[in-house]
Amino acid sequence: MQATNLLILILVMAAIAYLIGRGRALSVAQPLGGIRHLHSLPYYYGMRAAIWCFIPSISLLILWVTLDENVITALLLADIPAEIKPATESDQNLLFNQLENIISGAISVERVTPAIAAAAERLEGLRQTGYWLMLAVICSAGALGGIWGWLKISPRLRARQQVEKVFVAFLIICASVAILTTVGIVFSVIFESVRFFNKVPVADFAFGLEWSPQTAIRSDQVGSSGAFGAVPLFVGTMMVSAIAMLVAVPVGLMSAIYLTEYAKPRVRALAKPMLEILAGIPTVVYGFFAALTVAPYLRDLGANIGLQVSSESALAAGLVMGVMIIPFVSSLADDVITAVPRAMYDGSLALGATQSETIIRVVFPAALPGIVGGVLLAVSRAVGETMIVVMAAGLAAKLTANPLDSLTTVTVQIVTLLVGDQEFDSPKTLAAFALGLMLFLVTLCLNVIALRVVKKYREQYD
């Protein structure tokens, strides 16, 4: 909350610096005959002053947020009495949790020793001192930066170039953060997966037919040695995703074609928003619908025709997941079909082709790269879905090709393995990272294949 208040203060100071800088530029230009005698527009002079106010202040705020707790912890531990000084890191965490509860009022001061109460008071005092000190430093830095930016305003100042350089640097930083975050995620998954494969052979994981990751955390516990064959999980993921795609792709594409080429404007204006409402429904609602409506209906229907359908089946999860994914396929296909040049459509009709022939032989091939991208997005959504599978398909890791049976997927097992207190030196927990790595590799292969298809048809129709 304190950091949020400081951020709001910095934004207000930057806004004030902008107004003052812009006013200064206008006042400088007035004796010269107007703003046409300035090198840049007054907007850029104001932005330059705001930047000089904002950058030093936000840099100090980031530094304070990063180092504040560490500095306060070091100062508190240096002054804390020896009788309550923690000996280990876990003791230190327990002590600070107790101090936090005292500060928040969850624990009464009368219920703790005087040394603990004094330490809590000292901690609160250090935080308040740090906050007010940082408030003064930020205000001073912002004021000095704004004044500097204000004083440097002159008709010859190349304010636009300086502001644009700052914005380009900001965009580069944002792009770098995104790239570095992705690289960090990939390497963290790889490192943990390597630790897992040091305990479990890669062949046993990639080709094993039994998944039972329950293992004993300590050597003195009684527990299974675990079985980490991931083939049942991969089969379950592919089966549920395939069922979902069999529902979503035809229905989504046909909906997009109808709304784009055949529907009247009034029907399109009503049907398209209603279809896209499906994308805003939380997945847990789809999970409830699958578990309480679709799965019992399929079970009863199977019993009537002599089929044994499990109460939790891949078919129920796949059907509901397909309904959930329809808006993704439909909306993207709609946008892509609409973007096809109208000249191609009109030229085909002028040559004597019917509307259906034009859609099948001209519009659809021209829009195929975008449609492939939409289907790829839908596949990624299906592969990464968890809640529907948990509620409608179950948690049983079975190697089966029967869509009427219960099974599980990779994402469900990742969640299951990482829920609760875990020992991150155990193969059971590290298996979640290995599953994540395999999921990443599969998705990467799908992306490469889709890019090749898109490139082939884009070369043909561009």
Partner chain sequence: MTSIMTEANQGLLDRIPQQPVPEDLAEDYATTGYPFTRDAKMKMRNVNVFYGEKQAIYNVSMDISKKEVLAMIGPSGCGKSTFLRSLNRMNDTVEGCRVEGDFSLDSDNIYDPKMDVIELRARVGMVFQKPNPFPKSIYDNVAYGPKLLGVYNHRSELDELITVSLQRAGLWDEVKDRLHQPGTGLSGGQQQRLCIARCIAVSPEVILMDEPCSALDPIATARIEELIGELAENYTIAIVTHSMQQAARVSNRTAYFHLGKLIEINDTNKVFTAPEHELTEAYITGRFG
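Would you generate the structure of this protein in the form predicted in complex with its partner chain, following the form predicted alone above?
Here we give the lone chain, stripped of any partners or molecules.
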């Protein structure tokens, strides 16, 4: 809350700095004969003053907020009476909880020892002082920055270039947030996986044929020792993804061809958004559609024709996942088919080819690399899809090639490993990170291949 107030204050100061900076630029320009004698437009001078005000104060604010609590803790612990001085970290946390409660009034002062009451008072005092100090430091930093920016304004000052540089820096920071987050996620997964592989050998994990992650938590518990062979999970993932692609690729491709080549503009205007609505349906909705509608239907259908279909089947999950991916495939295919130059169609039609001959012999081969790239991207979506398989594919890790049987996938197991009460250092939970890492590597490879293929395709007509 305090930080929020300060942020507003800083913004107000920056706005003022902008106005007075711009004002000064205008008044400097006046005697020279107008703003055309300035190096930059007046608002650049204003922006520059505002930046000088904003950046030092906001950096100080961020720094202060990060370090604030640590400094106060250290100060408090430095002169705390010996009888309540915490010995361990957990004691310290306990003490601070107590102090916190006293400050907020949840524990009345009468019920604690005077030493603790004094400590609580001192903590609050330190916080108050800290707040005012922070206010003073930040305000003066902002003011000094603003004044500096204001003083430097002269007709020759290259305010425009400087503002431009700050803008570029800001863009770089924004871009690096996404990259750093990715790197962070990768590293956290890698570190946790390394911990897992310390307990379970990599070979057992990568080539083991049995998956049964239940381990005994206490020594007196009757439990299996746990088996962490990921092969059944990856086989399950591949099976469901393959079924999904068998649905999505032909249907998506054909609908893209129809929409780009044959559909009249009115049909296209209607059908394309409707197809894209499919992409807007939350996957959890697809999930219960698969579990409650498609799976029982398949089971009954199977029973009628004498097939044993389990009520949670890879087939049901795969079919629904395929439907989910259709708009993905069709819109990518749509793009690459539209990108085939008009001259190719004309050339083929002028040789006496029909529309479908043109599509099969010219458009499709020309668009093929792009389509392959799109399909690979769709595969990595299918591999990473979770909600539908959680609901419709089942939990039993069976090594089976029968799509009518229930099976489980990598993503499903990650979910079940982490849901519920867990210790965070048992192989069972750590296995989730190892699975995540494997999954990440698989999708990464697919994406790299897909991007390469797409890139190669792009070079073809330029």
